[in-house]
Amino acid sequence: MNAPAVKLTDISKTFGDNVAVHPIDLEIGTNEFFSILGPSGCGKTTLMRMITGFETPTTGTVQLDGKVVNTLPTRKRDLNMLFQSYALFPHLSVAENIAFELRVRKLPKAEIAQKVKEGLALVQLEHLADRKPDQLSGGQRQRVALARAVVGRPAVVLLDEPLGALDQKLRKEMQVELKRMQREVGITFIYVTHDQEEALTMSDRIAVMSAGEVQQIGKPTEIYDRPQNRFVAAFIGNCNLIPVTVGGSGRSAVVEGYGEVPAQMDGTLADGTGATLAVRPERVHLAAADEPGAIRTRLVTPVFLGDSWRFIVALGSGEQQLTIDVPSGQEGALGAGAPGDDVWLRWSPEDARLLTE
């Protein structure tokens, strides 16, 4: 990782008897797209507000570019913000909205004009420079707000759920666009969201938060493929979570009423230790009955989703169930399967994690 643009040391926040953010140490690299991800009330917005200066930390220090800024007001920190509401001035044109902060800073007119031109090009709105916000679509207004946030080239831009007001199709398009723009301008983005897809799509790294604590920090593939606890496994995407006991010296799991299935864990635990088996639906594959290592299950419910089939199957007596996602065309005879039919499955041990927290 690059040298940190933001460094938080033992940072925490309490409101009376309520601990909103437990002590956290965190470094965010220069030019990194970093997401803070978690459900409502997890502390992610409070953490962002301590970085911006809207909240004063109860303990710890906030550093921007190596400088402690705890006592600096927001306006004196080298950062900018982008919110879901956009907060555009309705009486100003697109170009004037982008230029507003530059004019407040009293930059030379020629420099302002050049920066506005660059900002318009970045968000591909040159042809709408003279329009007012009420003449724009939601996606276009979001682009104007982003151009205004980055045009002054702050060291850090904080984005608080900026795509929340857009429809699903436009949100997906803007996820790709935001990442492109961030790479192009070379500014550290800190993105606060509860949307796992947004975080996985755009981020270089993600911090997953719950109940005021950081549960895991890592690259999107690490967070998804190697969750460190049950919360992360359940919160990020879809995941089968089955209570098991450790078997095979941490290389398998024992499902009550069924038997041993492949699994893998970080570290070692004694056989018989209680754990949770975490395996993603798309990592479970259909198998032939005579295939080595095939696991026999019973079909409970087949669901056609268009581009895929979702099968719910039961292990053993049926108390433990698995969800399987199979691309359309690869389901074989199971597409017309009836509840109660045998279904044979397989998965790689490295795709099934044993979690103890």
Ligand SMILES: Nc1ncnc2c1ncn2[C@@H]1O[C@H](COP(=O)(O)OP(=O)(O)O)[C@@H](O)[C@H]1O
Contents of the next structure:
Amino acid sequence: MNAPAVKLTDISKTFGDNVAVHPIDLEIGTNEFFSILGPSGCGKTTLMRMITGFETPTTGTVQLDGKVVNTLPTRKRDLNMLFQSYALFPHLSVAENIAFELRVRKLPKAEIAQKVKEGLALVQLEHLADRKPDQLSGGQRQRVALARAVVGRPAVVLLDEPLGALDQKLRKEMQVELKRMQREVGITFIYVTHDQEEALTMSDRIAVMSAGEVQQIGKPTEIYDRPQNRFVAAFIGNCNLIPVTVGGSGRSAVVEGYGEVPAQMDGTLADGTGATLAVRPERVHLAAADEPGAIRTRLVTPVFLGDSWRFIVALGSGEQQLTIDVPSGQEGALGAGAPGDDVWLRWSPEDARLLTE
Ligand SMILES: Nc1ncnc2c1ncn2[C@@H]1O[C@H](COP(=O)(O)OP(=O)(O)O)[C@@H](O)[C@H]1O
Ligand SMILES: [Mg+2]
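Since the structure above is the form predicted on its own, I would like to see how the form predicted in complex with the named molecule looks, so please show that one next.
Now the full complex is given, and it begins with the chain already shown.
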């Protein structure tokens, strides 16, 4: 079996008395698109800088392709980087910018020409090869920077919030592009972002970080469908988080003032234990009033969003509110509902996770 592209063992970083990254173990596979996702200040860049060698770990080891590289300077590590504030050389053309590093490495001229051609094709900028950076749009400049980062075929490319400066529409386009390019070149990508949608869209796996600690590692669907704790449930997508107590040894949740509702958890837990029920708005469905097991709530506010309706409903004594999203056309009579109307709901136990952290 091949060694992982990147292996971090007990890696941590402390600045003075501020622990930026608590000890982390992490393996990133060859050709994986791996994202590090978390709010600003949670330690993403610091973690990345320890992989690149810009930062010395306080504890632990960094391995690239099975070799410990802790004392190896950045330029000797088989990796490249792309930041938000990438700098292209203003006096060099697009093609010369892409060729720059290959020239420094003194590759044969013919090989450089071939690689630059491939790089331009990869980012679809063949027609702009002779332009200078100031004759390009922001998105085009970012493509040049990306071509430059991958053209030497490093084993790993680290990207730190590279789309941060682009507007929303361009970001979305670039997300799709980036994923396509990564597949095409077959390079391991480590992608740092605070944008959960971006991470879900592009990644093979995601590490969710908070306050210097990895909260969960998994495929986008695992992180979304089976969050391990409240932080992950709340940070990724929208989620109803309802304080409950455990029922049925973890097979149901007891909502105060209402009673039992379907739930599920990994493992079992004693009834009566305090927990949080995490259920996503789009996993709650409208039910008929006479449907067995339907959950009775009362309408608080209906909101029309165009492609969907968002209903806020009150559960039990009314202390608990739930947000539910229903695709347009499935709202039935509720679209014309008034506050206080009965709303009957159902959800599958696997969509209602009991969390204890
Ligand atoms: N060179 C440094 N000196 C002191 N503190 C730092 C340094 N770099 C980062 N930090 C601190 O480490 C924490 C994590 O920062 P960072 O890794 O940049 O987070 P992120 O990239 O997730 O926004 C923050 O509290 C930040 O202030
Ligand atoms: Mg950062």
